[in-house]
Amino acid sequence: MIKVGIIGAGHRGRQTYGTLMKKFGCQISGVCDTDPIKLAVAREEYNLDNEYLFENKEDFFKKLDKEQFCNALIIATPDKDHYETVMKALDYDLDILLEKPICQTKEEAINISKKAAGSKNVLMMCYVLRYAPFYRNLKEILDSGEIGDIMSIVHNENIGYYHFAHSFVRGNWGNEKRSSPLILQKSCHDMDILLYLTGSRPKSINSYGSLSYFKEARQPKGAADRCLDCKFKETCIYSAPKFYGNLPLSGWRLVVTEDKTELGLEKALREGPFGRCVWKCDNDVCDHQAISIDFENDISAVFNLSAFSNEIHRNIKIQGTKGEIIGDDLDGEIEVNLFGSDKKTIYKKVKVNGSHGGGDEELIKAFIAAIKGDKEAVKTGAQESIMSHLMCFASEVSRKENIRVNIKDYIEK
């Protein structure tokens, strides 16, 4: 029996990964979170005794010293706590699933990689896109040689106006000091996918971007600092009552408060971070950014991320010596056009379950398979995942210092 401990019982840790681990036959045997409400929910959800509920990770590991109550661990704490938690967890006989981003600095990334290299256990990063059917299909087409050698890639992450406001303005990842830069928190996925598709390492990176819209200077005249008090609450596209009372964000309502009543929601919007005006928050991360990357195998790539899209999706164009690929993970369709031919191949949409195009489920299936002995199921171990983080760190150096960063020099430095 795989017995799973969870450190960080929020949206990803408990609601996503914990739910899936339980669905696939694992037992959730201990939960740690600083929020007593989340612990109370976990107690009921997983039928846990109080001795297996922990308000801090120190108590979690002290209990583990006395009793091996779990043999697998999900780490989904706030970003700033990932490094300390995983470095401690690597001292135990545990298979570990670590939410991205894995850490916040170049030095931390290298330290984790070195320590994990000496472990016989699984350390798997939550780069769910590598496990999603859409990107696996894309990789198979590229590896088949159908469009020849890859010359260039244009890849877009469309964050979605409502997702950005929820997570990167009002939410946990809006402030760089509290979490991490947007490129690291949101788009280390995308750096990883570019590494995966190109099969190469980056030579250099250039990055541009800024926080241009979600700031006080853009707040409409006469707007209140909280949506419930604002005269524009019925018309503003970022109105919190509209966000969390109806679609598109009704599914994320439990992130705002575990209290499912209307009074509970109103209290959370009056007192908590999700009821704030999007132009009067403490956010400082970019709301748009563009990055150009030169790879060692002469592939050039441009990556663009933006808050300003209607839907949450990624779309990509890959140009090769024999043809081109156009794909969008929202509908799961991949179109291949070969040069000198009128033939257009449309790869059928893949039926997927759950979020990230089915990547969440496939990630958990791979983690369970790896625990049971199939180490080849892990596509995102520490060694594979470090470079994507280094690319993000280098991108921020480029953006803030207005320079092009040579990756080899950056790592050696």
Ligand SMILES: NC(=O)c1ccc[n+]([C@@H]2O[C@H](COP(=O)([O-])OP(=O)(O)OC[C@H]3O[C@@H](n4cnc5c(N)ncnc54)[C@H](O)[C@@H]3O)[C@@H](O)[C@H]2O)c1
Contents of the next structure:
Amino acid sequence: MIKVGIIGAGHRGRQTYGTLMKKFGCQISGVCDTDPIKLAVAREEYNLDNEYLFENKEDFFKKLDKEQFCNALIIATPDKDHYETVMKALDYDLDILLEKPICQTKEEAINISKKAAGSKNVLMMCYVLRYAPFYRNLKEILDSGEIGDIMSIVHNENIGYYHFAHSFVRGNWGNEKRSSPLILQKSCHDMDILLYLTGSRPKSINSYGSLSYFKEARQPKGAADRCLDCKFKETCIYSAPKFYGNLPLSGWRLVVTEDKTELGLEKALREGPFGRCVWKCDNDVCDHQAISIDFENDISAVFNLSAFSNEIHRNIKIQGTKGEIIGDDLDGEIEVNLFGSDKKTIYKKVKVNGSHGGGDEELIKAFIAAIKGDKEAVKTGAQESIMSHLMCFASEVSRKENIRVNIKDYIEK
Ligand SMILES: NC(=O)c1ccc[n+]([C@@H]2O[C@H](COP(=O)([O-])OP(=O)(O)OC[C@H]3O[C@@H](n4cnc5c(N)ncnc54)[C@H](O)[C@@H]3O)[C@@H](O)[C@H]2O)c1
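Since we've got the form predicted alone here, give me the form predicted together with this ligand too.
Every component of the complex follows; first up is the chain already shown.
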């Protein structure tokens, strides 16, 4: 029996991974969260005795010193906590699933990779996209050689205006000091996907972008600082009562408050972060950013990250010497056009379960397979995941210092 501990029992740790681990026959045997409400929910959901509920990770690990109550661990705390927790967890006999971003600096990335290299256990990063059928299909087409050698890639991450407002303005990831730069928290996934598709490493990176829209200077005249008091609350596209009031009682609605009543929601919007005007928060992360990457195998890639889209999706164009590929993970379709022929192949969306295009579920299946001994199931181990983080750190150097960053020099320095 795989016995799982969870540190950080929120949206990802409990609602997503905990639920999936349980669905695939694992037992959730211990939960650590600083929020007593989350612990109370976990107690019910996993039928846990109080001795396996921990308000801090020190107590979690102390208990583990006395009793091996779990053999697998999910780390899904806020971004800034991952490094310290995983470095501690690597001292134990645990197979670990670690949320991204795995760390905050170049030095930390290298330390994790060194420590993990000496471990016999599984350390797997939650780069869910690598496990999603859409990206696996893209990779298969590229590897088949159908479009020849890849020359250029244009990749867009369209965050979705309402997702951006929820997570990156009002929510946990709006402020760099509390979380991390947008490119790291949101798009280390995309750097990883570019590494995966190109099969190469970056030579140099250039980036620019800023926070231009979600700031006080853009607040409409006469708007209130809280949506519930605002005269625009019926018409504003970012109106919190309209948005959260219409959500089902799961996911983001429970991020606002675990209280499922209308009164509970009103209280949370009156007092909590999610009821604030989007132009009057403490957010400072970019709302749009672009990166250009020159790969060692001469592929040039452009990545565009933007809050300003109607839907949450990624779309990609890959241009090869013999043909081109156009794909969108929203409808899951991949179109392949070969030059000099009328041949157009359209790969239709494959049926997937759950979020991230089925990536969450496939990731958990791979984690379980790896725990059972199939180490090949891990496509996102520490060594694979370090470069994507380094690309994000280098992008921030480029954006802030207005320079092109040579990756080899950057790593060596
Ligand atoms: N892989 C992906 O696609 C993906 C998607 C979304 C979020 N994430 C990442 O997952 C992580 C968790 O995000 P989330 O959406 O679940 O956030 P969340 O706020 O819903 O959950 C985090 C939980 O950690 C708890 N916590 C905070 N500090 C703690 C500490 N020191 N010890 C123990 N518990 C602590 C909080 O109370 C909360 O319950 C973040 O790092 C985020 O960037 C990854």
